[in-house]
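Just one chain is shown here, as structure tokens, and it is the form predicted alone.
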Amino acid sequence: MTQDKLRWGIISTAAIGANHVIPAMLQSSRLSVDAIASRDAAKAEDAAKALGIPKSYGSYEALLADPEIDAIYNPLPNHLHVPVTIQALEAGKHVLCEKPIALDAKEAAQLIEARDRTGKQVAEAFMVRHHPQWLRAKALVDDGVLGRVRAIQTMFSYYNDDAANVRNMADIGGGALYDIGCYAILTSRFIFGREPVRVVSLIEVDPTFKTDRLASAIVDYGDGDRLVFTCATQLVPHQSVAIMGTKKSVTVEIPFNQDPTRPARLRIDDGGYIKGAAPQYEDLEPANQYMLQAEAFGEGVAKGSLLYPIEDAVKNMAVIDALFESARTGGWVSL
């Protein structure tokens, strides 16, 4: 590793990386993106040229063998998250791996052992918890502005019925809960600051894809506090989060895919809008949450300790496991 910059290699030319994460990383003066790999050498070369990345490789193994790469970003399909991440750790690279970290918590826990064995850092790529709008929402909660927070209501949906899309392939980890329900769970754990105690869910499965296309759930944090959410892969695109306290609520208007060129907005309200009063708005300066995520990971690597270590990812995965079990059994599942 260089003195002041973490040198990154990207595994695969996946759209999330090429369209969002890599361009954001390239904006940072605190890191460098030095190589990209694909199992198709031509694809890797084309992506490198398009993004301005110096080196391209026609295999993941070739990238992992590059001694001038310190860290790997892994946006591969979900079933490849753990095996390729372990391969990268064993090659002496730190790894930032896309969500969901695994297909279940047991598989995710393999990364704890791999980290401890190799001495390299690994984290799940949840960019939202680095965005200023979420840090501000958390501060409002922790400072008691909302009173006691009792409920969080989250909706996240998009429409995708493309059979060739990895999100619609059940055998490699497609479906709504893995892809976007994980955000509802992650942000509620972030806001409440503790782990849930039980969950219950209702899931509709696409008859052709066999993936969950509509999932609704209650995530109980104890003492009556709860997250209620719905996620869907075949509904009109929508996302919103309402954090409800005994005194006020805060709504994160675009909680997950906030445009980095536009200000983010929080709506804070004491219920007066019901009688026609105007709510309070807080606009935050534009921020690129993907860049902030990569920089935070680099800071953690330099310190030898991440803000969100891989244990956090295992806990998030355990909630997803419980939601799938609840749908199968038709009742509450304890955590």
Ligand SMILES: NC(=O)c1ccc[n+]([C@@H]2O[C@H](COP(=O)([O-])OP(=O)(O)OC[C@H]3O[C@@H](n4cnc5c(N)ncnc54)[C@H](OP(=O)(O)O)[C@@H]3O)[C@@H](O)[C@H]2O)c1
Given for the second form:
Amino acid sequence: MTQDKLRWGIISTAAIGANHVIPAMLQSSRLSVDAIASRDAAKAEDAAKALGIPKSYGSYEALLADPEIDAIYNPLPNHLHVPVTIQALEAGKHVLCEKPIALDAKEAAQLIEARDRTGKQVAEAFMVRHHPQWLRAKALVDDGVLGRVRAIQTMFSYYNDDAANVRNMADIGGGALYDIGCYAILTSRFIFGREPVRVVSLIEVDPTFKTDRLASAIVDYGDGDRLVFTCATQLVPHQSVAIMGTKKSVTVEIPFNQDPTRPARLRIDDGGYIKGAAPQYEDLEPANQYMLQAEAFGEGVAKGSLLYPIEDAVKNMAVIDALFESARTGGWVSL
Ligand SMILES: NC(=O)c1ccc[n+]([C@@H]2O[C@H](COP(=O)([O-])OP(=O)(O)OC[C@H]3O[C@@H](n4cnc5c(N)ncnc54)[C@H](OP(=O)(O)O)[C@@H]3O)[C@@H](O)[C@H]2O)c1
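Go ahead and give the structure of the form predicted together with the named molecule, now that the form predicted alone is out.
Time for the whole complex; same chain goes first.
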């Protein structure tokens, strides 16, 4: 990068970009969002106007050819994450790509080779690990406040039965595990600080969409420590993560889609509430995890090494692969 600030280009008018990630990036003084591209020039122009982005392009290739762009944010549907990210790396751009990084770990691993060949940085956009609430939860665990962490219980669900939504299209990477199960895996790897050894899953497939709409799993971290989670695309919206130690638990109340204008809350409890004691709460200052993510990526690019290199994304993907394999075989799958 020759500029002080990373100059970003956005690939597509995806809802997550337009509604959350781009507005967050625009609040940062440490980067600039200079261009947006769409397959449709009018859509790109409208989005650029609405968001206050100076340049728009009617094709992704035109954006990638812009020499005044240093980094690309890629929020395309899941089947296009790896191919378009590789195109962008080959065009000389760094890339922050949405989760899940790929459709399987083998595809994801292509990004290691592409990064090494092009010398450009690439990362998976897991914004949650930049949120102060997760940094605090991790510090509580690492400082031993919970005792030994033995179990994490995670729930993540929403109701979406719109056939036109990318999440309900099996052939382009729809389904619950790809869309939100990935967060349960990511946050448990983050908290345990190691990789799981085996998994078992129970998955229900939507008869029309052919996507996994209700997926539950046990992810065994060895020594008896485990993540247990359920994720669903056709269930009441809900999210929570409970990290259970031998002495205390920490509950991350809104673990994934925390509103950036509100304080985040951790509940730290030793079980006293069962006998009527008030649980202890920690409120954290409001924070925009998408802005923090983009700034952290910029710092990593400037230093020449990312906090979460793409190898981490390949490991997360390998767990998803194993969960699908377990559903097919009906048993434990080793990692
Ligand atoms: N980190 C988070 O909090 C978060 C939240 C939601 C979603 N996501 C991720 O972000 C990605 C996009 O999700 P989204 O809900 O924003 O999707 P979306 O609104 O459907 O946007 C996807 C965009 O991709 C472009 N596109 C190119 N080829 C396409 C195709 N064959 N079918 C559909 N769209 C195509 C379209 O843009 P143009 O027409 O402008 O080219 C479309 O607007 C997914 O990978 C998802 O997992 C992340």
